[in-house]
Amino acid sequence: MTRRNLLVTGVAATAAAATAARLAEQYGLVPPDSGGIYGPGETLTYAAQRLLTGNSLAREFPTSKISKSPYPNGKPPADELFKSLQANGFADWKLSVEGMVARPATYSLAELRALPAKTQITQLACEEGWSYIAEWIGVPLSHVLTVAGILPQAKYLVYSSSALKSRRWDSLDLAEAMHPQTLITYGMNGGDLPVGHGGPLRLRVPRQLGYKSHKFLTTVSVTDKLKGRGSSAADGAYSWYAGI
């Protein structure tokens, strides 16, 4: 390639990138890590996903491609209270739903398996290579969120283990939040939620990366605006949005 020829790839790409930028900018798809040297890609990426593939559902599998030995990576959190919680068969887990609705709520774990459930069979994708199928049984996010009553200027949701002391937290735009495959999940492949799965609640995100399935769950705020880079993963130079 001669210099002429690259400094032309270089202004069309420049050009490119900005026409994506001022897209998104004009639907509203500007991710919070948008800034940086990787915020053009993380904007063009997030855009991208959203306008192309919408409310499209991730793949479900049969029971026959449930996977053996699903890896449960990482460690259940060490501190007194969620040992406490754990030795009460987690009866005194609450999870908290506030921010920007008309009716927040707490519910017990006996209180989100009265709700209406639904169970599926999906892939956690991680990146770091210990991918696995299994069935997630909870109940819809969107039917949680619809009771308390979304308040119209809200844009995300932002969802952690807020009671515990890892202080670990996430979030993910409404769209993803009211889609009908991302569940509050209490139990899998026929039983209860493992701790090492995230049990006693885990969020299911399955059209996204695994790290965006957050484990013991205990606190989803709904709210119109984010801190830093969107959340505790992205700060530590994750992508905020992780579609597949």
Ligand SMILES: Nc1nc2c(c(=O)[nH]1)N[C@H]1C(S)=C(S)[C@@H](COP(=O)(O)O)O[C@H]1N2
Second form
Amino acid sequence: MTRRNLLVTGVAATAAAATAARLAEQYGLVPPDSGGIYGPGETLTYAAQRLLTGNSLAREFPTSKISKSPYPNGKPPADELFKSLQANGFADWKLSVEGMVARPATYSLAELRALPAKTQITQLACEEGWSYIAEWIGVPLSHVLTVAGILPQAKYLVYSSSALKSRRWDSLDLAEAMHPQTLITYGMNGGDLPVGHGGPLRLRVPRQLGYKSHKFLTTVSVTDKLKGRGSSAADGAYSWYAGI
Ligand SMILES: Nc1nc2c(c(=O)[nH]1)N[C@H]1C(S)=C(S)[C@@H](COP(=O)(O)O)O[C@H]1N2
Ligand SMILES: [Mo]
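What about the form predicted in complex with this ligand, after the form predicted on its own?
And the full complex, kicking off with our chain again.
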């Protein structure tokens, strides 16, 4: 690039970022990690994707495309509570639905399995560049949230394994939380969800990168305010919004 081109591009990019920031503000599409050096880029990506692609669907695949050996990334929780729950076949695993809802609730796996189920064959793509395709089965998160009754001032869904010793947490805007493909999954490729892939319970967010699909899910909480940059990953070096 010549100096002049660089200058023109720089000015144009700054103007675009400023316009994007104004539009984002107007539409309520400012992500929680909008501050800092990468903030304008985060805002641009989030607002542009939301405005342009809206509630579009993640790609779904035929059975023939299911990966033969999906990669289980990382280790199951090492704490005693997880081990004792596992030893008991996760019969006492609980999902807590809390925060800004009219009717907080807890569900056992058996109770979740009794709710209307949805199956999808989608790709999990890690930010590191690898991916796999699998079939997941679970309850749409929207179902559980609708039953709980989201209060009008709510804006986000925070999710974690807070019942275990895990500091990892994440969040979604309500458009993503209520999206028909966002599932609370308990099964994968025809069997129970393996511990290697987050069993017994995992949130699948197929429209975003793999790290948003939190494993060992114990808690979903509706809120109007997020702590920090909106997730433990975004407090590190990751984007809060990881749309693909
Ligand atoms: N609880 C928990 N969830 C997690 C992770 C983790 O370490 N702990 N890793 C994330 C990342 S970075 C990716 S890419 C996917 C990997 O999913 P997999 O193990 O099914 O391949 O899980 C995500 N969810
Ligand atoms: Mo990842």
